[in-house]
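First, one chain by itself: the form predicted on its own, in structure tokens.
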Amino acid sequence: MPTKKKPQVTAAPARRRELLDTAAEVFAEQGYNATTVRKIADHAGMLAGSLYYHFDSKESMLEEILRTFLDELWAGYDTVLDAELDPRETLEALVTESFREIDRHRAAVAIYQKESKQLVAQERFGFLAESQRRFEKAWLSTLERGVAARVFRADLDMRLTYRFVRDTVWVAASWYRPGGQHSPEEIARQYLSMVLDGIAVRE
């Protein structure tokens, strides 16, 4: 006889929330291919078949995380870039909400950072694929409009540059931890000096 499928149920927002951390940061340690709803359910607590009353698979969890990261993400970057700064204020924003959002949401960063590549291929991850050429757009544009204004160098390949930046403010997921000694508005600052001794014109 058929196994009946068990119905699924909206869980209350918080335990909604809290199951998907507990997700973000398997997938983030083990991978995703290596993770099974059974393993997510250990770590929740709970049994395999308890999880899909609130999720029908291991993808659907993933889709929304990364779905709620992107989504905060591009929230604060239309923000800064729809206020008009300057290049250069513009890229100290972008930095610094992009550290703001590795402390929010360190483990999804580290797994579209780990696992985009692949996911990109799969028609339900379609939305990487479009956020990436956002990503890519929005950090070419300021740091061109920089060389334009004459507050970056022209001398740099400013796809190099952009790959540099994006590299290097990203990988921070991998070592940071929220709660740290620094904030990520500190964080951002440091860096921030770092590399805008590189990039920025020399008076």
The other form holds:
Protein chains: 2
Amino acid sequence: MPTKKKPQVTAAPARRRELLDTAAEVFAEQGYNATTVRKIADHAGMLAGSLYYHFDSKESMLEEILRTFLDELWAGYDTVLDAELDPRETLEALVTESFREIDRHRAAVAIYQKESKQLVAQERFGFLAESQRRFEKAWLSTLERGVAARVFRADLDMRLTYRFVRDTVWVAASWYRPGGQHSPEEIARQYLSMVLDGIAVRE
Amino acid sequence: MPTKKKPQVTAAPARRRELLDTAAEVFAEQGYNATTVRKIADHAGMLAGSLYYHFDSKESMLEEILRTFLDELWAGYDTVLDAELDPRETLEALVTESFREIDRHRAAVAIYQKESKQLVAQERFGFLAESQRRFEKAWLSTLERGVAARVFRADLDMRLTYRFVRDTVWVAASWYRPGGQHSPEEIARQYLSMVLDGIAVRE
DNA sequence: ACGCTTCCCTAACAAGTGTTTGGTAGGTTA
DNA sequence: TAACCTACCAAACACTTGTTAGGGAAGCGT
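Switch from the form predicted on its own to the form predicted in complex with the DNA and print that structure.
Expanding to the full complex; the earlier chain stays at the top.
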């Protein structure tokens, strides 16, 4: 007797996306562990059990949310990296792209920031670890290229600089609200100005 | 009939501190909600119920951890602020002091970062909101003094700069490990160098 | 020897958790 | 009309959660 076919693999993902979006927002707001499937169902206007028609577990919702986000993120990053710009342009493009992703996937980014550290331990979320490696490689190599080309300072610890830039950008997801007074591009511009030139007045 | 006197208010806090330290580390590692009292008890070498001899709830452990941290943080900050240094020296001192606190209270800082946003909603943790207001005021006024004194750039959005500096510093708690190759002061020095002067090469 | 305090254990509790099972109203297809 | 699929509900399941009540062993003062 075959297991009853559930729609998660094949069927029209219209409703799925809706549910995933609301789930993502609840996850981001309350934290994954503090979010019960009943709360998600409430926000979606249905009962807890009904979620299991669309998904086969709470964890699989989380996985799909993060996977979708990372897929789009890397689509954007790869476009930038393949353009073979010079180091400074690459950094600017990566930062700008990052803020655009925060704009589009604010909930998923917030979830990623809060939970990824504990999730990478599970084999199910191994794709997070792989993404992190690619991420570090992309940023670190850009910084190193910049140092070699004498456009970035050589007197800084490279790994420290990497974490500095990375965190600086992505923590913004914790306070950023789409539709605020600054567009992602405007925020990126000011952040880049601070990161590249500093906040002190030049002599 | 009076409630049985528990030692949390009066007695020798030696054992309490030990238990709070291990609780803080488990909270920081697994997240508050994902941490069960049984896990904390495991790490402490005792059973779940025994914790309730020292504390009256899981939440009160969390509160005491955060309160202890914030008390020490403000002791340090107030010393800096009362010294009435010029804006740049104040900023440098605040950043350095922040990294020292991260060094001393790494677990508490990590917990604060992850959970404070959801905790401030509860009245029990109202002291977090008050601390945040003082915090913002201290940093923002330092930045504004710096702009007025023409040592910090005037062309930046002040609130954006504040969040930039704040996040830049405190996110470090997520990867910082005491006893690493860099001392808190050394990390502060490099961070300040980046924040003040930027990572780009000067002409 | 006695009482008292400190610190922990054993055993259970009620509430809440993710998940499953069977059912059903409404629309679509044959 | 009959068969079927979609999307949900109602009710329960086994388990985990924070917490409590009662007890007991060890140490200390008297």
